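Quick heads-up: it's one chain on its own, the form predicted alone, in structure tokens.
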Amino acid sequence: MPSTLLWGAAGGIGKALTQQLTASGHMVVAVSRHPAEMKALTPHVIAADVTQPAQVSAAARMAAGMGAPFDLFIYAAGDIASLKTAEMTPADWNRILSANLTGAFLTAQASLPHLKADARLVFIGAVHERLRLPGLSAYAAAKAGLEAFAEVLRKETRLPVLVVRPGAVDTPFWKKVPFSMPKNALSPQTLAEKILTALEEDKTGMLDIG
């Protein structure tokens, strides 16, 4: 049985990516700060918050018990806010790269031991035409920056490593910012099956779903 090891998996893609693959035979470990909304779609659940080391490294080495060698890691992570730059406070801009930059960082580091040898990565970032807007510089900067980090992990460990650039998602991520969500937004679900579909076809580098 294939294993996956699922950080941030309870935003509305990370629960997605959990039911795609556990319907599809994974076995899936899911790493959440929220693990009690995890808990009916697998039960291997860790709770961690992917910015804290600490906590990042625990989390590795109880899922290590649960299933490694993983031959999937997924970065589902994330954050946003729509604050001006004349606005935002350091405490602001930090909470978004965190959560996007910094997390997928500290989760690939710790997670790069308990991989398998031929294992592949994913790591879920956004289309940037949809980010370079007023009040999100943070968060475009954020996502530039896991696109820089993910290459350079590639070339680092020879892993093959995607970078999903999906278009507007129907998830909770809207009510945060002062924009209408498009009627073409894919659900969750459909982006994960999407996703899936990707790395049966063996997809690497970065790939726009819209």
Ligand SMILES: NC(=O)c1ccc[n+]([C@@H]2O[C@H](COP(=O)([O-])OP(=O)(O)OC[C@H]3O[C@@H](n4cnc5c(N)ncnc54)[C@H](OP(=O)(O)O)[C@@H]3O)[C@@H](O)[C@H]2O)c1
Given for the second form:
Amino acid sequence: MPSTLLWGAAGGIGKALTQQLTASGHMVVAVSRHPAEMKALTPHVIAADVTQPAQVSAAARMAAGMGAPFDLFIYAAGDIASLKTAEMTPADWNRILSANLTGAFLTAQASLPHLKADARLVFIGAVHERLRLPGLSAYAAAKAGLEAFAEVLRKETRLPVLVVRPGAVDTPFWKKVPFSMPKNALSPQTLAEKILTALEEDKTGMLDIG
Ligand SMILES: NC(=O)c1ccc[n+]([C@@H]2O[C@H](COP(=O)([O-])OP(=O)(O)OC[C@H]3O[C@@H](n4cnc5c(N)ncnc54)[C@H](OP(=O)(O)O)[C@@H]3O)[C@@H](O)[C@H]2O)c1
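After the form predicted alone, can we look at the form predicted in complex with the ligand?
Starting with the chain above, the whole complex follows.
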């Protein structure tokens, strides 16, 4: 049975991915800040904040005991706030950078020893070029950094690394910003289906969806 280690699993996109991967026969280890909630979707749940190195290391060790070596690594955590630079505190900046970028580094680093030699890695990014808007400096910078990190990681590990760049997706993410969600937002289930199809087609690099 193929196995997936999914970090940031309790978000709208993380839950849809967990559902579809389990439905397609994957054993999914779901790491999130809401393990009790995730138990409805997979029995293999672990609690961790992806921005805390000690919690990430402990979670990776625990995950290894549940299903290593893994075929698939997914990083689906993220955070956003609309705050102009003049009003953003260092704590706001760090929270957004940590959830979107530093967490990707920490979880990838901790997961690599527990992945198969031909494992695939997927990071959920964003179409950050379109998000260089007032209030989104931290988010746009973090997602741009995520792509640079993922590209270097691919060269270092020679593993297939995919950065998915969704358009709007109908998840609780939109409650964190004072913008209306576009009417054509994808459902998280549709996005998850498209990600699984991209994996079946061996897509790597950057992939815009929606
Ligand atoms: N929704 C969209 O339109 C859209 C578009 C483009 C890209 N994306 C990206 O897609 C990814 C998933 O977003 P989503 O739409 O599924 O939003 P979501 O429902 O808000 O999910 C984000 C998840 O990240 C988790 N998270 C944030 N900080 C964390 C931390 N320090 N430790 C552990 N978990 C943490 C959140 O956990 P808590 O519930 O504990 O806060 C939440 O479960 C994000 O990277 C986002 O940037 C979303």
